[in-house]
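Presented below, as structure tokens, is a lone chain in the form predicted on its own.
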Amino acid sequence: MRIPLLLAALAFAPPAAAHDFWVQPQAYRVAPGAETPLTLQVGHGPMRQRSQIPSRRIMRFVAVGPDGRTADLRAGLRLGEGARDRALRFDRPGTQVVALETDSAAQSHLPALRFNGYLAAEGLTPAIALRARTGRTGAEGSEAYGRVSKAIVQVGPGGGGQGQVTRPVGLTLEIVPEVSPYALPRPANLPVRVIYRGRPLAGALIKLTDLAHDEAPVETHLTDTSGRAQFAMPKTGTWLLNVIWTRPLEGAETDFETTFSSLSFGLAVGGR
């Protein structure tokens, strides 16, 4: 079932926290041994830009290869320097999952109208229900937030070595394809799971956005009771799946802790 976005509510979203964040390789298909630039991106449409996140907030930045081995990518980060934040280079053919996770040290404090609109637009029902139950719908809202992101990069020809794409890599909030988008025929459907703190997440709003025309998502769904959703498989182009979830905090500076999660991939013309 497609869920219409509450576009009017987006006008009340926080200027930074509600914007999607993702790892953007210049190319999602590369030859073994070839380099491709990578940047960290935030926002959509006219608000899209290079992320200004400081390197101290990046807790994990890795590539998981076809053999399941993990390579640490943090040492090569040069955030905000030149035209790229890092270069990616993989010598062995196969599919690589690049994963990044920040801390949750950022905070957002918003008046009630803006906070409520943001919660509605992003489908953050736990926060909406708690604020209603405790009589705080009319109060300022606050959250601490962090970001996690994955990108799927195909090195050399497609084919085997796709298992790491369909397994969680241990992010706080994670979109996990049940079939690699690079292994699917087209047209087809792309089934995904959303995992939050190690468990399937039901009732989360997950969106699919064409990064070449990224003003608004092209398809949205709520995850079912097993944390699953299914999207029409795009034919070509670069694509972003994203989801947001939150949990209440007690005795903290903010009311909630929120995680923004994304998964990007790119599809070649006439091929996988």
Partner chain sequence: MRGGALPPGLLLAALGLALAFAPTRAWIAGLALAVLAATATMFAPLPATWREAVFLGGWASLAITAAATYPPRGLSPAVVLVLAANAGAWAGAMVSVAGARLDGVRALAGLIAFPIATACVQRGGGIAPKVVASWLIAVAALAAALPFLTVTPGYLPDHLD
Second form
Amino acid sequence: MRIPLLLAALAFAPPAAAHDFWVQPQAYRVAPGAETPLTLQVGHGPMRQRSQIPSRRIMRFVAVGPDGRTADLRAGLRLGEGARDRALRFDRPGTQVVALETDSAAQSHLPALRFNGYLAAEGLTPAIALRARTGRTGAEGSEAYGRVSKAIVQVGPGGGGQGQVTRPVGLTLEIVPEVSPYALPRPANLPVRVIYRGRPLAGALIKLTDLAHDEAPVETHLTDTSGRAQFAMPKTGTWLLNVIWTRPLEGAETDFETTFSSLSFGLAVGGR
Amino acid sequence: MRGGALPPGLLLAALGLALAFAPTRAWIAGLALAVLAATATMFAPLPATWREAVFLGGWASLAITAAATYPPRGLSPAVVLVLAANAGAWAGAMVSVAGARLDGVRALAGLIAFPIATACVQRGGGIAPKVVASWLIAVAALAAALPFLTVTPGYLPDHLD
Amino acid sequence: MRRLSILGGLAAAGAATPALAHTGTGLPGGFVSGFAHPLGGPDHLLAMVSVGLWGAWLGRPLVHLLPVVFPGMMVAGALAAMAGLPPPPVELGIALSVLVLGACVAAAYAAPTWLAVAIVAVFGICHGYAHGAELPSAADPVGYSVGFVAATGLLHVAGIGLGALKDRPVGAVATRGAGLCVAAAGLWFLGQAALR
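Could the form predicted in complex with its partner chain be given as well, to go with the form predicted on its own?
Now the full complex is given, and it begins with the chain already shown.
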């Protein structure tokens, strides 16, 4: 039963069944002192919607500036109220990395076929192998999951120090660009590292999605043994990188603890 | 997909099977009453929070209506009218909470079971509609059980929190 | 069309591994997936046709009762799977159903009503458990349910139609020969299931 179910899962893995989460400013390029609304988004294609996550689940919401200083943004969060979840305003020019982390209190319980399809679609091969080894491929799958998300916002003209973009900010599962997409001149490629609990993560599936046409990713890669992968730098538009990873739990309410991680940024025409 | 034309269509098909065992004089009244009841509930502004309760009622109604093919002496006109009103009401309600108005029209196709079942009964093949009715009861049992699962059913998206 | 061609490929491969009939629905599953499910595996297909075939040999009331009992108990098995109850030996049960039902047809076994119902009921549970494991994943579970119940019923009816040939010249030999072939297939499925 295990092999056929795995084959079935691989053959019928639903596209984008697991819903990604990201921080989306209305504009990724703002003038100093100008306000830009921000929303928390979840889902792709027809399922895309504003996240209904309650504020009590937000553990960390910060902006890391070019001087390395961290500003706490939780105070201004108004989740689910009005047309925006928060307004961003940065008075000084530079590149800001907005980072958000939730707890892992959300739970998912999926029937076997759907859970196996989700694991296959998101490249969570260690979980597939574990379920096969323990004879649980035919069993329903349960997870406790949390979200981490970064957005890169350019305040004022581009260029300048980008160290805060290429350094980890300390999230559980983090996509760290090795070059900033806002660097001038714009790099031809976008190499990234994936770090999980402080260590490079090999074999993780990273997807690059055009947020204007997000039914399916435009490019995907598996990280190598050093946790690295490389994408072609997009030309223009708003973009999302995302990765998911899971670890088994022992003696817990759920089988796995999963982290959904994303990084969004916006590019203008002409490498600006 | 939670709604659509299929759930109310199955209910009207069950009614069609049951009517085949009803007195001829009750056919027109039964069909008319079902359509009227369906129209009334279809246009009723039922709250979305009633969705699961409405579908549970609809599946119970499907099972009861299909089971109405089994009484050995057939159905009395009064029972026919109650069944018809019940089936129509729940069919319309299912469209109201989870379907488009056009689904109510499409669901009427389920009534094609009535002339087919009637022809079987009149030719001494009444067992055939009863067998099909048993299949409808089976489907109703499965559909009614879905909301009680501990897992996210396939018509609901996952990982939205 | 891609889904059906994959299903067709898996169905073809299912001749070697009967459990591949359990190809599931994935998120887009509905009526077509449910209808195709019993058809996509030779073990399911042979068992369900054999129910009708054996019913035709048994005559009234079983020719009508078995096509009611099997889908009904199939639903019971599906509900058990959906509820997460410990699985019966599904693959063995399905393989055994093909063997036993084929043998009953080959032997033209006139089982008492209670025994025929019991045999069909037990096997219905095994088949239903396999369907029920996939039902919760279907995006249109009502359509999926209608599909696999309808396919099951129509396979029974097809078996009854084949069984009607028994009253024709050489029809009895032909149908019992078919039963023998089904039983042989069941023996092979059983061996495959036992090896796993």
